[in-house]
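Take a look at this single chain, the form predicted alone, given in structure tokens.
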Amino acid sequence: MDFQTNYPLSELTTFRIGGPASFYAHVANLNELKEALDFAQQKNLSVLVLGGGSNVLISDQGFVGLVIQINFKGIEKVSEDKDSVMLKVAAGEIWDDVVAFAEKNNFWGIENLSHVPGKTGAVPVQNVGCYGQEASDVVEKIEVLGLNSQKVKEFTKTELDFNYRTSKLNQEWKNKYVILSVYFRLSKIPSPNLTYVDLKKYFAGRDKAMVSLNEIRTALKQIRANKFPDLTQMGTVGSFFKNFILTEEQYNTLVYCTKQNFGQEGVDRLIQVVNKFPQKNGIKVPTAFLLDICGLKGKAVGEAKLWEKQPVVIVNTGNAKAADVLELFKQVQAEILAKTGMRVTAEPEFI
């Protein structure tokens, strides 16, 4: 295999940020992956596995070790019945290509995840979700390779223990496995999910049953374009801040702090926002609301900036450094904590 040295990681991330990797290799199959891991073991190197680089903030100093980029390809229909189909998707498949494949074949269940950047292997790691759908709704199992044992094994949905933006893969199993493929159970029965406020507004007046997969993908392309920056123009990881799922006690604290700092008008706005996003478990509070009410839209440190159209997004407007992004995150975190009593957390992984 070809192991490149001092490879600029800014070229591998959608943020366009990151110093050099001591060694870099892209792998297209299991044998190449094992060869890369053997190389790291022989040289006693730390290993970083990357997919599409769409959910990471990499240090300006880079990564001392071996960066392996997964480029496994393939979408295979492994089973089906009259109502559903099981797809086995290689970890290196571009995620939106998988959604487009499902649309072409009239398979339902991942259409609301249209136009999410990154590769398929990342989808179950943080239980990727948006616009009313989550990976946990459709992931049946995953196939992985142990980083140390180099043994292939499978984990079921139950074993992955999905929660909001988490699974065991980014908790207690972090850095223990490389995802090889993901199995998705999709429906053959049309079932448009238009519960999310943006989709509800877009399709207002339409008969829900008549909305097609193609129409949902088209709608989301427009909705996302109005909220998120163009990746060809500037770097970003998309949503940088996780939303809040609060207990009743936590929510009461938020209401109290909001009233103290923003008056009854602020509380009324909070209640209105919460009512827009009903949650089965807990009380959902969009972090974008807290950023907005605290007047943080457009806040910048160096060339890292909160996107005016959607403040949960941090953009690299030119040559931002990881240090700029981190400082901006810390300042935002401190200000929101001071004014609302809530501690925001980051969605991407810091490396």
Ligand SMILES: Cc1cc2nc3c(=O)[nH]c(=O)nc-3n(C[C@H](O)[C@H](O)[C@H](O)COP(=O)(O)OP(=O)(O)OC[C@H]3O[C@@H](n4cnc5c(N)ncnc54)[C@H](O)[C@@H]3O)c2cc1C
Contents of the next structure:
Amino acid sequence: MDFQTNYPLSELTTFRIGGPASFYAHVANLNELKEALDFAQQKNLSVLVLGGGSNVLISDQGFVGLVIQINFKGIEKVSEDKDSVMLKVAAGEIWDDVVAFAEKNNFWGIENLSHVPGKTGAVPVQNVGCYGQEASDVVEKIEVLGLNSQKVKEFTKTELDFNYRTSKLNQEWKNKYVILSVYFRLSKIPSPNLTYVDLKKYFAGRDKAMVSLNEIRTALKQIRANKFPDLTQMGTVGSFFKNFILTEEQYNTLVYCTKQNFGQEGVDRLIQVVNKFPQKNGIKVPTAFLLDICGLKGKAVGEAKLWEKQPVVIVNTGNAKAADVLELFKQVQAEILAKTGMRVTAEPEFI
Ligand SMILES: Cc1cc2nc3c(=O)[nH]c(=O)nc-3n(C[C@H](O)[C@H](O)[C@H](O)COP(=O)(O)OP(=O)(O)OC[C@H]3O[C@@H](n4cnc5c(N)ncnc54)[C@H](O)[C@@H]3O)c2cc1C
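How about the form predicted together with the ligand, since we already have the form predicted alone?
Full complex below, order starting with the chain above.
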């Protein structure tokens, strides 16, 4: 196997940020993965597993250790009944290719996750979600390799403990397992989920039951083009800040601070935005609203900037450093905390 040294990690991330990895290898199957892990063990190296690098902020100093990029391929139908099908998808499959495969075969349940960058192995890690669907709606189980034990095992959806942008894989099991494949249960029954505000607007006047998978994918391509910069033009990891899912008490604090700093007009805007995003468990407050009301749109540190069109997105406008992004994040966090009492957290993984 080829272990490259001093490999520039900026080339492996959509932010185009990150210093070098001491060692880098890409692996296409379980044997290669085990060989790479043996290499790391022999040299006593830390290991970082990467998919498409679209949810990581890697330090300017890089990563001291071995970076393993997962390139396993394969989409397999493992079982089906009258109403549903179970797909086993290898971790290295490009996620949007999987959504395209589902569209081609008329399988429902992941169409709203169209055009999310990255690979399938990362989908359960942060319980990828958007436009009213989440990985946890469809992930049945995952197959993993223990980083230390090198044993293959499976975890069910319940064991993964999915929540908003979290699972055990990015909490207490962080850096313990390499995901080899993900099992998805998809529906054969057409079931368009168009409740999310942007989709509702796009398909206004249409008989919702008649909207096809292809139309949803086309709609999301357009909707997302206005929400995220073109990755060929600018580096980004998409939404940098998590949204808030608040308890009643936390929401009351936010209302109080909003009234103090932005008056009744601010509170009216807050109520309007909360009503737009009804949430089952808790009260959803989009961080974009807080950034907007605090006047932070377009704020920059070095070449890292809150994108004007969608301020939850931090863009690398040229040669931003991880240190710029981090400083921008800290300044934004402090300003929002001071004006609204809310502490924003970051969505990507800091490495
Ligand atoms: C323009 C843009 C838009 C985006 N939109 C969305 C969105 O709408 N919703 C959303 O949820 N996310 C969104 N994202 C974030 C990102 O695309 C997702 O989180 C995606 O799932 C990350 O996949 P990746 O393969 O690039 O993961 P990476 O960035 O490579 O890794 C992310 C984390 O997962 C771990 N990991 C990756 N693969 C494996 C594996 N096989 N085994 C174990 N651990 C692994 C890594 O160690 C790291 O901790 C967006 C990003 C961009 C750039």
